[in-house]
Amino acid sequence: MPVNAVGREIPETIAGKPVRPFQGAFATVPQGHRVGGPLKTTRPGAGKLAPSLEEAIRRSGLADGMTISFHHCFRDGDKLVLQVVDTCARLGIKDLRLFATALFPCHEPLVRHIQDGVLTRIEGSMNGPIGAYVSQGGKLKEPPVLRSHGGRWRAVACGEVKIDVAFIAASEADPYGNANGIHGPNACGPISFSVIDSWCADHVVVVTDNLVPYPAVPPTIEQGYVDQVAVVDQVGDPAGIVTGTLRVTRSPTELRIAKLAVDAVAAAGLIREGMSFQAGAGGTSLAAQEILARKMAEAGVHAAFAIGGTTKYLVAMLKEGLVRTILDGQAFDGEAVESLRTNPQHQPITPGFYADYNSLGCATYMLDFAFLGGTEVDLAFNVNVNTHSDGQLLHGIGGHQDVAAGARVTVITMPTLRGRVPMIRDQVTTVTTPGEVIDLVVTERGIAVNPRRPDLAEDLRRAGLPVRTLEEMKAAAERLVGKGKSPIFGDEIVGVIQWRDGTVIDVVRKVEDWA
């Protein structure tokens, strides 16, 4: 069995399809063409509009064994996934494949779907419960494939995942077809993640709550792209797109991670004028996204721009001028979602302009620092985002490999435990994201420097601030709790997690025991 970059054995053809194992960050060179729809035409006075959401589904000829595609922006909040699908079901049509951008703890009920047949595959993020459920085996006819916001654009814009129907979830649309998701009663913010499903997808069926004259504007989903527009009572409650993780913490722990995290980029001189950054949604990079706002603050600086997933600590730096463009890719509050409605210098962005690594540009890549989490990281800096040390299935990749991969100085904040299970290994449950574009990691016992950066090492060092090693860290942790269980994995296959390129960085395998 060949074993890629990172160590890890892939087998050679997964669900009868050849494999290409990871080789390193960036050592894919594209080849081939995009893709595109097919080519189609209307005539003036031709209607769009369809009289049910059933009926839509009927015009756009779904069958047996097609893929559907949907975008998560309403994240826990979301609507529109469940009630296709139980159409679906109604209508007799099984075997499908899932390509949702993410399923969340709503998409629960899909569970009777797998189990009767209507869905046989899924592709993209699964957090909570049907990702548990996936890893107890058996459940599908093909592991499920993640990607990253990035790398799930690439698969459809180079015809890796073909889409049969994509059905796009709008909170404003006309019965053109425009469509946007920062107006109406239940604005979720960008739904730009859709726009690569609408250029290539065979049909396209926008669907709202929120049918208003033409034209629809802004235009994220374009009249040019949509076959059918269909209305329902609610595509997604808004109120599904936060959740308890977006919040600063008042941990002290976590409170004292942020703090090092923040004093880990101002010692690389990385807290200046005209400066770029990435912070995340989770309760600790809020907090040391509160710090930084204070040093910019104090130190007179300004950002050029932020990317965001955003929430209003970011829109607050924004109003107060610190930073002066926010690019971004999803809106994870009210405060968000405002914002892009009224401040032009809120703009949003795909994933295409964010993290496609087929692209001749990503934003990510001009990107000074970025905060991101982990569920484990190990001593080659690997981190894992998508299992626990319980080896369950529990999490997306969303923009991690992205940001990781482009971001000068990607800092991991994390701390040594949870509860009473340490979160660095030797080698972690599995790999979403490969050492070698992890330069920072940042626990409450100090702060560990990837060996291949040691500019870094020294700068810290001379800030007096506490470097220590990965090993040190993990022996302390041990020292208080233990190495802790480790799943033993059997053969089957339950997941299967690409790197941004395409290639296959690890695989998820069915749990059988614990040592």
Second form
There are 2 protein chains.
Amino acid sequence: MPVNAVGREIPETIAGKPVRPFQGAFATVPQGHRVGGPLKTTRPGAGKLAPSLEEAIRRSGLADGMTISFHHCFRDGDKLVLQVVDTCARLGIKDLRLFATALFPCHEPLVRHIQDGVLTRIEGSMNGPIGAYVSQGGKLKEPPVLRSHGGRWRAVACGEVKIDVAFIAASEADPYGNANGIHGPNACGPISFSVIDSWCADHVVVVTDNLVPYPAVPPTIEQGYVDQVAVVDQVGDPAGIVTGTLRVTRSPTELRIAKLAVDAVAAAGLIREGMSFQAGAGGTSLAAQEILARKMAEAGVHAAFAIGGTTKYLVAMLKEGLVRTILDGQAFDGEAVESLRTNPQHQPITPGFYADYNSLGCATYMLDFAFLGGTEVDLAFNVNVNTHSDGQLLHGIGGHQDVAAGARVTVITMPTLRGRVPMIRDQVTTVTTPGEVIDLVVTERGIAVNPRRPDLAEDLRRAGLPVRTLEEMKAAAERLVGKGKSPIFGDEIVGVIQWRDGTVIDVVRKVEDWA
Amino acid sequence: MPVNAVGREIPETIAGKPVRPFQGAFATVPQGHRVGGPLKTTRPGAGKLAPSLEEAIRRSGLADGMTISFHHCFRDGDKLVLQVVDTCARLGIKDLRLFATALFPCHEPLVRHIQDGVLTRIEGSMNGPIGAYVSQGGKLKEPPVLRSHGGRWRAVACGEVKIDVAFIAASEADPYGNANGIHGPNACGPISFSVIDSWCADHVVVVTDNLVPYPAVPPTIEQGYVDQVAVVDQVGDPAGIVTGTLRVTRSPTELRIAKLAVDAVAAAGLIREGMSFQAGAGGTSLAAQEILARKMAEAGVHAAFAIGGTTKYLVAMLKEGLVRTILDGQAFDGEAVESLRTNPQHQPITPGFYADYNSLGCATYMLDFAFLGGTEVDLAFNVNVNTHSDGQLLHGIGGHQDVAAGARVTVITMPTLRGRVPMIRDQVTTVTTPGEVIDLVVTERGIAVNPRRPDLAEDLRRAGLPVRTLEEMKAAAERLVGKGKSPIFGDEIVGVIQWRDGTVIDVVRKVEDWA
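With the form predicted alone in hand, show me what the form predicted in complex with a further copy of the same chain looks like.
Full complex below, order starting with the chain above.
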């Protein structure tokens, strides 16, 4: 079996389709043109309001074997995916490909529809139970394909994935299809993930629980691309966008990691006037951001921009003037949504703007540094964010690949141990992001510098920071807990991990046994 | 020669290309898919700043026979078109097709480049001297093609016009190509005319006189579509966006027309809560808008939205709450630009959103009523905005067709005489907009109601308004000045007038003599 550029065996075809193996972070030169949706027209006075979601589905022409798409901007509060798939099941539609940007624990009831053959394929991130379920093998007709935020935009824009019917949840929409996620009682933040779906799908249905008179502004989704508007009781619960620990960590280990991470970028000279950064929404990242804010204020410097996933912590930096502009692809709390409504320097962006490989440049390419997490890292600096060390496919890629590929200094923050499982491995269980785009790995035991960046090693040593090799930190962790068990994989592929350019960087195989 | 649905003889081919004759305002059913630009990629750190506009042109690969595009958002203050074409001439590039949205009197020096063969084809509106020049015949290799705002967007999006190199003037841009027209010392308003150019052109050059640090927000033009950024001394003079009489008229005739126009829409029941309208920026339209504002305030009603071309008069209505939202495709003064910067209910829109025939609905389709001008109207209610009665091609279409096709009540306001020339003709010199989408013609002598709208005639009579036939008003005018001379046309076609769907509604022929 051919081996790709990170040493993973990748079959030549998967589900009968040819596979392009990963050949390096920037090896692919795209060919051809962007695709567009079908040309349609309408007359003044023609209405779009469907009497019900069920009727909208009927009128869409959705049939067996087709592909339906969704955004995940309500995260664990989404209520649209299930309503649509339940209705499809009731209508007897089957063999669907579910092309959601991401699934969350709230989507567990989809298992039933997989069992019944309503859903036979999934492309998109699976955070939690659906991932765990498909990890068991034999559940889907084709292995699920996981893409980064930028990778999904690219796949639609270049025609790799054709969407038959796009369903777009909106917290505000007008009867002509203009829709956004920043107004209304259930505002969830920008719904710009679905912009490319609206441009390219054969049929587009906006679904809202808050129909307002024309025109709904801003029209994140534009009327000209929308076939139908359907009203339901609730498209999503904004409480669900606050997932995980959206709070600055109090764990001494994580606080130490956060502090080391900020010290590292300071040592690299990146805390300076006009700087730029992305920090995630996990507890360690938020702690790092708080430390960073203090350091910036002390130094009297301002960031030209920061990229969200946005939380109240980043909004506070915007309000204080520490950050001049937020480029925001996703809101993680109500304060972020409120800021999007009112502050013109809080700029919503699409995943294309954020991260498209097939573009003349994206926002992540302009980042000075980024703090990213991971479930595992290996001695080649490859990072896994998709599977746990038990081989279960439990997380999506998010923007991990996109940010790591773009930022001048990509900092992975993670503890060397979670419970009694060591996080630095000889080889990661799954390669999500290749070591070539990772610069620093910061743990509670020190900072490992990728040998590709001797400049950074020099900076960090000069600043007296604890530079360690991954091997050293791995050994220290293993002295406490041993190597940990490793799964033994069978042949069945239960997940395909695309690199952001559409090549396959790894596959997830079914766990057969333990060693 | 075949005759189209408004009775005009249209050749089967023009310049060797097959012509689709106009068959009715909504007869065309588009086929196929929207097109996209070439897929490209880049790496972090790759720069886009060209050392000069000349070098940007060299690097763009622009060559003989190609098509270059521009927006007209600086209107008569534009300084980019000439800089680019002058440079092309200096570089020895010739036989170019100029695909500007519109040309103005400031572009008169282009005549030299037409004479020298640098420009051999023009598609776009020609307001003033260039139109007058090409009207003489024999100047261009192919007759110019004029499209409405919506028609131009459609033509690019469906692949009818392929742009080789798009030049996009921006009053603010960053080195990565994000660009807008609402910030900077020479802010001109939304530059959204060029959004479709950026999506579809083979090569995109943003040209600015105000380079700012990354990121320029809002990114009306997005980095991912931009190949190069070039800096020049001045892209345009915002004083030039204020063209024509951007002042409420004081002419008693025009004031009477304005008052009658508002009385007419009032009689039709259209001054009511949640109403919507578009009024132009001419003196009569502005007067009508002022009268309308007073009537709305008296009635205690609010407009859901109004569409601009936006002036300070419309901005005042937004500030006073008489208008809840402005959908703005073009700014006509500094107050409009300032409002775009600060008021989230002042929403910039693209020509696609505004007016695309090949879409599932555009903003003009949601209009209750619109006040539009015209140079002539005929007994079939056909309106001419392109030529004068002397046959000279002197004006673009703008949004005339798009608005007339969309609004429930389209009101043409015009005097029956201009100088000693009667404006109501047996047949208009050129059909820009077909009578089937015109509802009322308001002159100083009364209001003519299209026989297709007996409901409106009834409303107006009931309100005691002076309903007259076009024949009556025509006869009254001709009693004063006679019929006026008419040009005798030869065979040479000096202009092609497209309907917004891409069919040909009329051609402009060279004037050979006078009758």
